[in-house]
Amino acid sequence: MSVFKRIYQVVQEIPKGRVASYSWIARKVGIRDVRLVGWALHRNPNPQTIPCHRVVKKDGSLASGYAFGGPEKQKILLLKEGVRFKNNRVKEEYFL
């Protein structure tokens, strides 16, 4: 199975109302290059079933390059799922 497919599988396991960091996903997949997670998500073939909006930086901030409408859209999607922010970062309790 390709690395991208493994990344997509892990992202699909992030429950609604929770987030994971790029580095957490990289560890779960068994890779060192966190950027590879970002590249895979930027090429997400199906954002409706692969919820890449639930992936954030390890400090809780949103990536400026969110491919499906920018960080503003990503924040809206997370807020709709009940994720809350403090100082423009996802609160720690929402991380897996």
Given for the second form:
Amino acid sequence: MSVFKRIYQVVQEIPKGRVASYSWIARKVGIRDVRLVGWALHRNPNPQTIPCHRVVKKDGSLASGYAFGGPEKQKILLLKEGVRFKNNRVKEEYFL
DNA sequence: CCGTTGACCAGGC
DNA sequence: GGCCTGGCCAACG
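So the form predicted on its own is up there; where is the form predicted together with the DNA?
Time for the whole complex; same chain goes first.
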């Protein structure tokens, strides 16, 4: 099993209404280079099954991605799931 | 095959 | 506090 696929599995394990940071996923997968996580999501082979909008930066701010239509779109999706923001950042209590 | 490049992060200056 | 660096994995040209 490649590191790549394990990243997607971890992302899919994120429950609705919670978020995970890139570094959290990297630790879970067992790699030190967190860029791989971001890079894997950038590839995003099947957006249908991968909730990439639940992945945010360590400080709670949104990543500048485009696979979900931009940070604005991502914020809307998270708000719909009940994730609250504070000063344009996800609150600590929503992290896994 | 090899250099470059990332949806990032922590540590050192 | 901000800027620089290393991290070391996979895809792309």
